[in-house]
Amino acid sequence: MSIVHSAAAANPVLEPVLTVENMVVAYGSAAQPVYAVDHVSFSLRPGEMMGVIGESGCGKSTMAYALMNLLPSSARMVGGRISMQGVGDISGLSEREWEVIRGSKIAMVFQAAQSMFNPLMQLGKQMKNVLNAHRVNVAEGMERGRQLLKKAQLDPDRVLRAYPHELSGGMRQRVSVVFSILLKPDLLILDEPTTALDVLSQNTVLELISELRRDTPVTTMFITHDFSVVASLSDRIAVMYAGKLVEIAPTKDIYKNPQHPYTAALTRAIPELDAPLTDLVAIPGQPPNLADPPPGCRFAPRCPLAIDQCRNEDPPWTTDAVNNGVACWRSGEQPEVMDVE
């Protein structure tokens, strides 16, 4: 695959797409929370693609379900601020005014297509529905759907005329992606979209995301748990742990240069094709229990950089002038093997 990266993202004079300022989303209780996303920030801008990437339970998708109030019932954004090119605060917005904010202007691919869907009515009718909610012109609309159908190597007519159930999971992936653009919104972001599929279907929806970037400049989010998928996309990644973030960083940076000793451990975890087995190296230990996470940064238990600083005190995000970032007291610092005593 082609790694497609946007001139647009390499100017950071512009002004960004989405800002998030210390986002904290908590699962439980009031009086018992647990930080699922924990003093979260960052901005994206025009036309990029940053990938987000963690080990499952790092709060990867629960920061996505925050970005379009999808959040569910046992879960809620109890600080931060989220702003939108062109709409300003959308944190404290109703549910009426999202649902004008929903697709036109930020939309989400999920892990599982079929959710995206009712099973009960057949795809061009339900296309159909999102254009008239939205009050976009019918014929205009759905004949870009049936353009974006085509990119997507899928028949429109066969399509729009089947219902859900009737398509393979990878044509329903393919099929939500082209939902989920449709209305030409500012912001996407694609929550493992590769996920539940086979290795030529993962592809297919790879190619398809690839090819919409080179046609359509839309801002994207990738979150994934696959290094190399998202290293042959994205312009940044971003990486997560036990709901902090530790490092943003230009895509060859995080492999090149990485600043956190997580970083650093996850690019020595990635098999290379001319390189044998052994030179793989696991990351010891477990992620920390969230409801009882341990003080000062949450992967010292796991890390051999780890001092007593490490292990009482919470490091600062730090960003640079273009607001790539690391939260670590030894950023820089890489140990030659991950070993921890």
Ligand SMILES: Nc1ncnc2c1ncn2[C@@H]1O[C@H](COP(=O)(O)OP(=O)(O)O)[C@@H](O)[C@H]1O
Second form
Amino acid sequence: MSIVHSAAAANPVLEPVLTVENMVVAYGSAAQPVYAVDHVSFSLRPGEMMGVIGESGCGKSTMAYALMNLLPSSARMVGGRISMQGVGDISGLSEREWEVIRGSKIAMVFQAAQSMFNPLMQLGKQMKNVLNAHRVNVAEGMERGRQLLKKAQLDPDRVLRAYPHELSGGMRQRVSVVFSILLKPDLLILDEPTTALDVLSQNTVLELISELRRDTPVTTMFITHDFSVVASLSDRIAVMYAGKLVEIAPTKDIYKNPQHPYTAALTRAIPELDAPLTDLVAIPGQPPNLADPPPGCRFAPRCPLAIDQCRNEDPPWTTDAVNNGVACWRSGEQPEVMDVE
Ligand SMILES: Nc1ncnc2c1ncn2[C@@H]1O[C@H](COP(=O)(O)OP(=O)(O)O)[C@@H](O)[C@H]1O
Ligand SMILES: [Mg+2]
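Shown: the form predicted on its own; wanted: the form predicted together with the ligand:
Below is the whole assembly, all chains and molecules, this chain first.
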């Protein structure tokens, strides 16, 4: 795969499409909250793709669901602010207002296993319903849908007549991607869109995403537990660990010069950005139980560089002039110590 970073993303001066400030999301009761997203702040620039990586259970999906205002009833956003270009603060909108925003402003593609489709309705009817719900001219919208399906290497007639189960998992996921951009959203969230697929289908979905972004570079957040999936597609990478953001940097810096030991461990197994996909080097241990996280830095119990300070004090999130950042007491010392070449 070649690197297809978008030109717009190189310009950090443009007003962000999405700004998240101090997002906190808790599961469980107010008396015993489990913080799955803990003071997360970042912004997305027009047209950029940001990869969000981290092991399973680190809060990536919870953050995505909070951005879509689709949290399950057991969770709530208890702190922070989400604002979108042209809309302003969206964290306080009513469900009615969200119905307008979801799909047209922010769209999401879920893991293939959790299909977004109604199993009992032909896909063409579902496409019409989406267009009607958003008061889009149906003839024009369906024509756009057909063009997008062709781009996805799918036969529009066949797909629009089909029920979801009549398509393979990979085809269905490509149709999900088509539905997600049907209304030309300003922000696209992809949550492990290829995780449940075989390698061949994974590649067709990744190719579709990269092809669509070549035409119109929609601002995209691509969530995955596998760095190699997003390494060649993303302009920047955000790394999450145990509910916290631990690093954000341009993809090449994340790979060549990781500032956080967790980032280094996640990316170490990949020798070159263009190399074939490889498995991650296993990091000994596992993320903490968020119901009872360790004091200090949450990665300290697994970190080869941890000192006493790391085990006692939570490292602050420190950002640079263009909103990249890191939360690590030892980030300055890292490159030499962690050099594995
Ligand atoms: N339905 C739930 N009820 C209670 N806690 C949950 C639920 N779903 C997720 N969590 C908590 O939130 C954490 C983050 O989950 P999730 O956002 O799904 O992580 P990721 O997408 O990174 O795998 C989990 O480790 C767990 O502690
Ligand atoms: Mg997830």
